[in-house]
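Let's start with one chain on its own, the form predicted on its own, as structure tokens.
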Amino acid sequence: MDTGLKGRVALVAASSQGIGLAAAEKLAAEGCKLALCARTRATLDAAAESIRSRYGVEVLAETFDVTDPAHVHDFVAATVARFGSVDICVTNAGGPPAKGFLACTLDDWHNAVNANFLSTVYFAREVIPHMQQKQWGRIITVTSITTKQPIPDLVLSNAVRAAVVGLVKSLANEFGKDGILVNNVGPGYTATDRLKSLAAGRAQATGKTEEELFAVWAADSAVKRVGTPEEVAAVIVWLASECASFVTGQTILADGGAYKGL
């Protein structure tokens, strides 16, 4: 199957690791130029140097912090000075802590919006114009499964990623007829250090050991199974492609089956 994604520039954020890091080497195995950038220079730096020799691709990496829109300002105008253009925008940040509501600070609220919700909006400012000019463009966020059913002690995730899934839309529906595709991945549990931070968190709390709390998290699922960092990235580099040409506005989960309504 062709993606049609060979020499398009794709920018992927928080891409050291985990899923972001999965999606810049789909991405990088299709063909593409990569923008990636994160906070802990090390990781991303081995990161970037690990897909260059490993796919021959052109690599730009730069650390700063997403929530900072003067860094999101720069990182975009350098990826455009560097190969042209940004094709495709997958905007990713680590979750917000796991807490009940009243356990939640002022801080936590602030914090949450600023990571989960407005270095998407800085992203999406900084993007959309370069993709105009083009007619071609792809915003993918990425967000997790409590877009569609909110999970117990994630209320910060609850709520923030929900504003992201209204922007997601809000965006499809304006920059479509420029030909912007604007779309969301709501991963469900997903082996990845979030997952492993989240278990421990939770063990702490419960006296379950994580090994099983990872049981509990695979049995909620259709396939009974946490799934994998590369099986949420195939689903991005799917949207980024061609063959998702007619797909926008949309909450794709790659959660197993754990979502439990129609």
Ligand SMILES: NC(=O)c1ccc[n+]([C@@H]2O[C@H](COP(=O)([O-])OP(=O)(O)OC[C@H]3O[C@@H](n4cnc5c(N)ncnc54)[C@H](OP(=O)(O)O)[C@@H]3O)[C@@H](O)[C@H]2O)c1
Second form
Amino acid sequence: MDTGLKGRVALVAASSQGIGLAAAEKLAAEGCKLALCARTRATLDAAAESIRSRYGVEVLAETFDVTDPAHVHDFVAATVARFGSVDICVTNAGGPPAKGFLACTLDDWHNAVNANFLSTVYFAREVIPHMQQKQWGRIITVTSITTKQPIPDLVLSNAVRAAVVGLVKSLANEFGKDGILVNNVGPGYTATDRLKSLAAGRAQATGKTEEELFAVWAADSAVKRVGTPEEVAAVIVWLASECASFVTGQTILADGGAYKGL
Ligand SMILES: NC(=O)c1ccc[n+]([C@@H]2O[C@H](COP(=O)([O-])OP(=O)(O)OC[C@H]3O[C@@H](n4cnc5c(N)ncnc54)[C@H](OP(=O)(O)O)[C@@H]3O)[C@@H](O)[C@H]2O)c1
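Same protein, different state: after the form predicted on its own, show the form predicted together with this ligand.
What follows is the whole complex; the chain from before opens it.
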């Protein structure tokens, strides 16, 4: 299957590890030039160097926090200066802490809105004018299964991710005429550092071991296992590709059938 991605410029936010890194690697394997970011220099540089040497593609890597709109502006400008355009933008950030409603501070709420909603707004504002110029673009947001099915003690994710879905549908409607497709990917339980830290937190709160918690999460899905970051990344790459040229405004779960609805 020809994905049509060779030579495209893909910006992947929060991409030094986990789902973001897996998406960057798969886009590199398809021949995309990459712009990557994360907050920690050492892991980001290691990820960028590994991608360059394995896939032979150009990689721009900048350290900054995606909650800072000025840095997002500068990063998109640097990407366009280096590669001439930004064709694909995958928005992503670390997930909010697992807490019940009364345990959440106002800082928790502000942080979740900044990282998991406003960062998407910042990237969309910057990349859309470039995509309009080219009359081609893909924006893919990484959220969670919580966009369809709230998870206990993840009230921050349950509430804030819904705003991303509203944004995705609105952008899809407004910019489809410009050849820009906007979709959302919702991972289910996926074996990354994020899931390990959720397990560690829940283990403390419940007295269960981390292994028991992973077994519960696996049993909750139709396929009876947690996913890999590569399995989520495959959906992101498909949405970025020409294969998904008639798909926009959608939330697609990569959750092994954990979502219980129709
Ligand atoms: N794994 C799962 O089971 C699962 C399930 C549903 C939804 N999700 C969501 O999917 C997203 C990715 O999850 P993951 O499991 O891949 O997480 P992860 O393994 O913790 O990786 C997070 C990545 O984002 C970077 N990052 C975090 N906050 C950032 C910020 N403010 N600015 C710039 N970079 C930032 C991290 O690097 P630095 O720390 O160096 O910045 C790292 O590269 C999260 O929103 C998560 O909640 C994950």
